[in-house]
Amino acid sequence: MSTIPQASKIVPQRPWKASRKDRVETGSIFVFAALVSILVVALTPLKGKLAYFVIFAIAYLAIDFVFHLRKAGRPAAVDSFFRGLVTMAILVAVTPILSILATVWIRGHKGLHLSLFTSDMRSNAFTDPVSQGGLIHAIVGTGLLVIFAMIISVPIGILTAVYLTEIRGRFTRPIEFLVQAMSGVPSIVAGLFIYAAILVPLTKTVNGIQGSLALAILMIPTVARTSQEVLKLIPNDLREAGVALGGTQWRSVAIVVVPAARSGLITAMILGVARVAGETAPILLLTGGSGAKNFNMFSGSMGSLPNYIWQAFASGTPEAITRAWAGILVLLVIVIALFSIARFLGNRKVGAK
């Protein structure tokens, strides 16, 4: 008489699961495609990092090809030839962005110091030394300047996205159309919209408000995208649960859809924000650039972190340099904490508390 085994004595099976055996053959295969990349570059005209790498990838996928075609035949080499070939990309994607965090963070490191987030330039030069001055004005100004935006912005892209996805009038797809178009606009353009639609006719001097308004004409297609995208995940019985109730389509959307939603809405904001945080060509073009703290958005030039950063590398010194790298440095970890805060509330689930 059989005997039905323990649960605690039942190991579960991984066939997925790459065993020893297949490790090594992937190190053997690794390894011979590295010196045949090595030996290629040494006897041929090839030279660099780039010659290694490209040299490397073919030689690994011919390699695993034939390897795997004399092992398991023909659909087991062509499967190992498109897993290699979807590494490479994922390798190349990958390879840039760590070779600009790593690049930023040697050379923006050297210039932290505490006075960098205490003081600003208005009583020193770019080629002063590094230890003088900071760019607390920049901290600032890019913080008012996306605030600003974000007022203008979050309320319009907020609203077209509930037109597009629960008013769906007779004026959805143009409006689809001009999102989507708005997408692709040049930070430069808007930034000439700006300038020659109020700079020019009516104020004639540089203030925070246009650059807010510049960012804001950028921001408001991530919002609306990303809010559009967000909506339609909100199940249709909640929909009709609200209209079942007696409300209207408006206090429906307004108290079920919405508030459901509100995780989403708010990771569409801070990409939003994210989208614009870094924007040079029209903060160049509508603020000035001060080297002093200035809090009134409607008077004044005003300093923000890419206008410091293009200042520091105009002037050309090594202490110049050097804060400008750390400039792109703080800047650089802004942008991450807030894809980290949207990357964080996107996992969540839409409509979770």
The other form holds:
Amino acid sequence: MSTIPQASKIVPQRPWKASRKDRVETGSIFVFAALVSILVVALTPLKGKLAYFVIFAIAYLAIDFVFHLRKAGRPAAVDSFFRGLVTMAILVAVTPILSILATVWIRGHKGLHLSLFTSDMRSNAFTDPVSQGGLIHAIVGTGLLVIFAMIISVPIGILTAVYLTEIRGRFTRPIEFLVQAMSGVPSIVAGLFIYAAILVPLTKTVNGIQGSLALAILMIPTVARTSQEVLKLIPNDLREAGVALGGTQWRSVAIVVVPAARSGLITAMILGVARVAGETAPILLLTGGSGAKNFNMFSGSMGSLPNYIWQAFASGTPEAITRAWAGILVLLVIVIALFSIARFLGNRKVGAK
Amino acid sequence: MSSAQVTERPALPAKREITTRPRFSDRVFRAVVTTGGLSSLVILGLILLFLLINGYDTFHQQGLHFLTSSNWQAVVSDSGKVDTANSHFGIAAMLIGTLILAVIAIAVGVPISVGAAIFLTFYAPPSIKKIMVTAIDLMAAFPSVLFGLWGFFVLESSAEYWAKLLNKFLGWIPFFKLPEPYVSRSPFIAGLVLAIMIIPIVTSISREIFAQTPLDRIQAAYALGGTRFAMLRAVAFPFARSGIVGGVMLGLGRAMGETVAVYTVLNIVYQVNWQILFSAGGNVASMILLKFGEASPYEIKALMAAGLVLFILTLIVNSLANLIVSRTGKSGR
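Show the form predicted in complex with the partner chain, please, because up to now only the form predicted on its own has appeared in this conversation.
Everything in the complex follows now, all chains and molecules, and the chain you saw is the first one.
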């Protein structure tokens, strides 16, 4: 009886996990490569952060390769080399994100002050000291542009998604294809189209609604594709239950499917807004850039955050550049907030109320 | 007692018609939804139509020269009238510029993106994976004007140094030659910014495709004693190859249509410039934005024609890309 080990003493073995010895080895290769890079930079004319990084990368890969070649043979060495390579790829991919976020904060926060959110640029130039003037007109303008773009594009986008998931008629494949093609339309082309279709023949001047129309064109594919993904996730049982209770297709979609997908559809909407809030090229062609608040979408030049950033950047003086970065900081905070809300809603279980 | 119950039984409801024909409400519903669904077709068609109408004069007058010549001159006579005989519009220089920028973006961005996707799918621990995926998705939402300003103020100084290094050690390659020692605001730097801009989309598509690699084949490769790299080479790469090509083409489409970032970073000069380190270049989209401000209505027609060329170009690239991606997803095994 005593030969049978007690259950609690059996520990699952994980032979593939790195042992302490492996970790020490990896760590020492790392330190060794770092030492090599410092030595090389100190002893040769190569200089700069780039030199450190490149020499470290080469040294690490080489030492790692040789070490594993001696320890476990060629396949293990190649495997380890490739692991080093892809790890560096992800580091290089993430570095710009960190650099961009850091730059926006470091350069932008100097331009932040409370009156930024209470005053506009009606009586100030971009070259004035940063404490004068503000960007409330731009926030109002971007808000209005985006809301109107949403009013136009959300119904169209959701109807497209409903067609693709619920109706599944003979146009399903072509429409799916066209929506994907539409997501690649360059923003400047959307701007040119509205310019040719509305500004030249009809209004002959800049106003807000033209900007919203161009943004809506860019927003529809995002809304449609995300909504389609969400509606696909709604279990078929719900649709069948709706039909089995005697509902027509219209009623089962309107009362069962769409409410079940509600949070996902809101996510789609928010992602669409995040996609277009910073869109600059069509805004520059179509809306003008007033420095005063303008609540009328249908007449008059309409300021907006991208336009504010653009004009400040074009002015070129240090004050104006600080303004541009402050504008970007505000825009980026809005985009990140929208993105986080979309993430939060999207992570919840589909169908949850 | 039982007879009383029978008499009290309510009358049966009228027999309902049993039919598969959709009811009236459903027919309205289907009509509305189909109309909404066809809107993408209508919008794309309208874009094509309006740009064609507005650009027709230019195509008519310039013919094929619009695509093959690099001469852009809108001549206005002293009386303010447009001199149509002497005005020339050709976008060859900008088409070549678009191509150069896109190729640099792909050459730099794709290895990084695919490597990152492999790391995220096959190597990363779950906690790191979640953070990295969120960060890269967030980057996709950054506005392009932000990339432009970052490229202009931050990347520029580092990239100039890299450009000088490239010129010093690889200057014998024609592309890396410098006619004059000006390396700031060059196609090389703009291409780097575009490379960073396409990293999120190429990474996320490659990641989705790698994630679809059949698990049984992965396990089979491991069971045969393969290392992780051997598994990737024998199973994941062959499976994902065409899908990644599609993702790369989506990135290409994005890089070709980018306006504001290129306009900010690049020194736009209207000439054919193959020397990517030299401070001159441009692409169709940024050229449109540059010329739009002071263009006469006559010149705007030429810009519309350029927009049409750009639109058709990106449409073709994107459509091919989507065909390739969707095919991988379905017939993977």
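Residue numbers count along the first chain shown, from 1. Keep in mind that this is a model prediction, so the values were computed, not measured.
Checking V94, K204, A244, D237 against the motion between the two forms, you find the hinge between the rigid parts at V94.
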